[in-house]
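Form predicted alone, single chain, as structure tokens, below.
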Amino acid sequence: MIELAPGLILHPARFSRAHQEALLADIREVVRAAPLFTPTMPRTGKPFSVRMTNCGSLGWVSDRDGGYRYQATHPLTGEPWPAMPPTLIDAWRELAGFDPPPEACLVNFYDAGARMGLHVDADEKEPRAPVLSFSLGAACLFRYGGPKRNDPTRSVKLSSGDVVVIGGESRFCYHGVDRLYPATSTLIANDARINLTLRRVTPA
């Protein structure tokens, strides 16, 4: 366990290779039921560089007209999101320090050239609950700062199997993914990465 900042905790290699493979198989089942889609930015409609889907009772979506929000159904199929894999719920119980279970697991799929700009997870109504972030596949450069966009930032390399807990004083820190590192994992083809983000959305 490494404390990157107060409340921002890195658990290196939290999942073994076998556990990563099992979790990846679970996520592939999620994607079969809830296909990946490309969200767009509010107002501008500019597409994200990542594709995404969700599992759990709620899912995070974004589009030009509706903006950032959680909803109970897939934006393209209209179907409810599939159930969250038990492995993720178990990890929440062990690492989150917050009893009510997560309601949303955002699945971000990064192609080799994808990135995620600095942002803060602030659409949830339960600020006491942390956000848990799971890395699968290619390593990435994870950048994090403070509660203001222009606060100084630092970076750390995240590898497949790592888990980051974003909570406490860092619950609303700005963070993002600057780039992926090629040839750092054989878990997912074509130097791709999957990030799983667990969130409690409604008040406990």
Ligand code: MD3
The other form holds:
Amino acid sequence: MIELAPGLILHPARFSRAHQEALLADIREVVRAAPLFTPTMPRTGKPFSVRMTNCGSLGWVSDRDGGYRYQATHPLTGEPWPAMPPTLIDAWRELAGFDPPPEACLVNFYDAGARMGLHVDADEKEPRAPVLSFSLGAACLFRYGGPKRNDPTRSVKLSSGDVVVIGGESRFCYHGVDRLYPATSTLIANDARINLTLRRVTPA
Ligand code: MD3
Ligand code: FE
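Alt. form predicted together with this ligand, vs. the form predicted alone above:
First the chain shown before, then all remaining chains and molecules of the complex.
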């Protein structure tokens, strides 16, 4: 366990290969029921390079007209999000240190060229709950800074099986994914990466 910053805890290789495979199998089921969609930026409509889906009672979405938000249904199918698999609820109990269960699991699918610009996760209304991040597949270069966009940043490589717990002072800090590293995992084909973030959205 490495404290990258106050409240930002990295657990390198926290999940075994077998557990990563089990998580991936659950996520493939989620994607079958709730296909990946391409979010777009508020106002400009510029597409993200990361595709997304969700499971749980709420899911994070974004589009030009509605902006960033959580909602109970898939933006394209209109169906409720699939249930959160027990593997994810169990992981939250083990790692979050926060009692009420997560409501959303945002699934980020990065193909080889995808990235995620610096941003803050501020659409959740329960600031005491941490965000849990699980990395699967290709490694990435992750960047994190402070609460202001122009605070200095540091970088760390996140690999398949790593868990990051984001809480305390780090919960509302800027962060992003600069790039993926090819040929770093055999879990997912084509040098792709999947990141899962578990979130409590409504006040406990
Ligand atoms: C640090 N995802 O979905 S997860 C996101 O790897 C997101 O896909 C990245 O940022 C990814 O919003 C990073 C790790 C993470 C998540 C939230 C944070 C790190 C964080 C919030 C504050 C500081
Ligand atoms: Fe984020």
